[in-house]
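Encoded as structure tokens, the following chain is the form predicted on its own, with no partner shown.
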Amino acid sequence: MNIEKKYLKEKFGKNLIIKENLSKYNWFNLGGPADIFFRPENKDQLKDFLQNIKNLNLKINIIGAGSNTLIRDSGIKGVVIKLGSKFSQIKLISNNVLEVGAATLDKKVSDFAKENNISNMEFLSCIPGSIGGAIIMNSGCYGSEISQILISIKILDQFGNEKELKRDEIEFFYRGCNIPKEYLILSAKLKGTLSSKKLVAKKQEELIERKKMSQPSRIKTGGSTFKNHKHKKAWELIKESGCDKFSIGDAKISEKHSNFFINNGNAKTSDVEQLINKVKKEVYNKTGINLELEIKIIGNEK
């Protein structure tokens, strides 16, 4: 262990782990270790950590719920920060506005909104992951996106300085935004519309049922692998190009939804990544369309 790692370990104790296995922090259950894995106790400790590493030239990676993340087998050099339960509070700040911690699961936000008679957040019940990741990805489904209900976010920059960004200061687009990669989202304010709990529950149940009918559940996956093309859904392009039966090692494509790639038990990240590249190449050869990834692949190339 070098001097910097030793110093950080002594300073941050149980909240910092050297060479932590990352496979338990993502839905694929794949990936190697993080050089430095940090799970802060609170915002002040997170600020302290960022200020302590600012001169160490360490790359920072943020992991949320790990629902759309594929981590390479050789792991991640530098720092991995995971915000835990201390960053998952939900607060009603007016009759239709919520303040939500970045680590709060999207489904919990939808349920909280329902209990408080707030509509327009039902779609969040169908999005795996946490609010911080949903904002970075501009996650959405069934005609709704998180950018449509966002008022503002609180962030820390890479030096530990706190700022608030209003919705109109952020440019959102399909499955992405221009929030700088080095910014770490702490919380967000979300605005819905007042309704009745009964109507909100009905809409939420309809969306959840719709998702169950079309998407696999209780499997090791990262959700939608590719972004939809403007003229056609990614799953259609994969199926029509004859890729839906492809597999490499224990990585395969879901029979229920061909844009869901699966760790069928003993896959390695390299199997999934090779399968992604194989499908991408075949779709391009057959259709001339270059599929873009929706999941994030992070970590060291061997």
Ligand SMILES: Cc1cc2nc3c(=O)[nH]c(=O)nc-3n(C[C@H](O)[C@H](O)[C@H](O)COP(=O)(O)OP(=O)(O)OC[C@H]3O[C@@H](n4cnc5c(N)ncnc54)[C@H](O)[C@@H]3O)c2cc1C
Second form
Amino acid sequence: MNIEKKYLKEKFGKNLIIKENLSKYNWFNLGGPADIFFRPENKDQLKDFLQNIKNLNLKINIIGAGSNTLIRDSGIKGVVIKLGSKFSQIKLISNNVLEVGAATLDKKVSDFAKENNISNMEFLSCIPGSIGGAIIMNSGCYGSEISQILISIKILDQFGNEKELKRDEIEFFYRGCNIPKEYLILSAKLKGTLSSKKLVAKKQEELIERKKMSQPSRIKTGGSTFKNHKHKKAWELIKESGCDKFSIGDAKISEKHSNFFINNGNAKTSDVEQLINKVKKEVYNKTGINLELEIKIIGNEK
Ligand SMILES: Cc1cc2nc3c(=O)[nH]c(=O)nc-3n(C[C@H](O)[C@H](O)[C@H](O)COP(=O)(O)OP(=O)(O)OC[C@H]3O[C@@H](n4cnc5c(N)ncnc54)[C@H](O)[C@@H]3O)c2cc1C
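Given the form predicted on its own, state the structure of the form predicted together with the ligand.
Everything in the complex follows now, all chains and molecules, and the chain you saw is the first one.
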């Protein structure tokens, strides 16, 4: 262990792990170790950490629930941050506005909104990520996206400076936004519309049921691998190009949804990545359409 890592380990104790295996922090269950894995207790500790590493020239990655992320087998050089439980709190700040920690799971936010008679957050119960991940991805389904209910976010930049960004200062688009990569989202204010618990519960159940019918559950996946093309859904392009039966090693494509790629048990990230590239190439050859990745692939190439 070099001197900097030793110093950081001594300073941050149990919250910092050297060479932590990342496969348990993502839905694919894949990926090698992070050089430095940091799970801050609270905002002050995160600021302190950022101050301490600012001259070390380390690349910083942050992961949420890891439901949209594929991590390479050789792991991640630099730092991986995963926000701890203090970043997973929900506060009702007026009758239809919530302040939500970035690590809070979307489903929890949807349930909290329901308990408080707030509608328009039902779709969050269908997305298995955290609020931080949902904002970066502008996640959504069935006609709703998180940008439609967002008021503002609080962030820390890479030096530990705190800022608030209003919705209007951020550009959102289909499965993405222009929030700088260095920004770590701490929390968000979300605004719904007042309704009744009964109506919200009904809408939430309908969406969950719809989701169950169309997408596989209890599998190791990152959800939709590619973004939909403006004229056609990615799953249709994959199926029509004859790629839905492709596999490499234990990396497969879901029979229920051909845009869901799966670690069928013993896949490596390299298998999944090769399968992604093979499908992308074949779809391009057959249709002339260049599929764009929705999932994020991170980590060292070798
Ligand atoms: C079964 C399944 C179904 C899915 N269905 C849908 C769906 O219907 N609609 C949809 O949009 N998506 C869907 N997804 C994809 C995924 O759940 C969403 O993209 C989700 O919002 C990602 O959140 P996460 O916390 O898991 O993000 P991660 O995968 O951990 O990270 C995604 C990105 O967000 C960044 N990030 C995470 N937290 C922070 C933070 N605090 N600050 C700054 N950056 C951060 C990461 O660095 C990364 O770039 C599905 C995935 C699965 C596995």
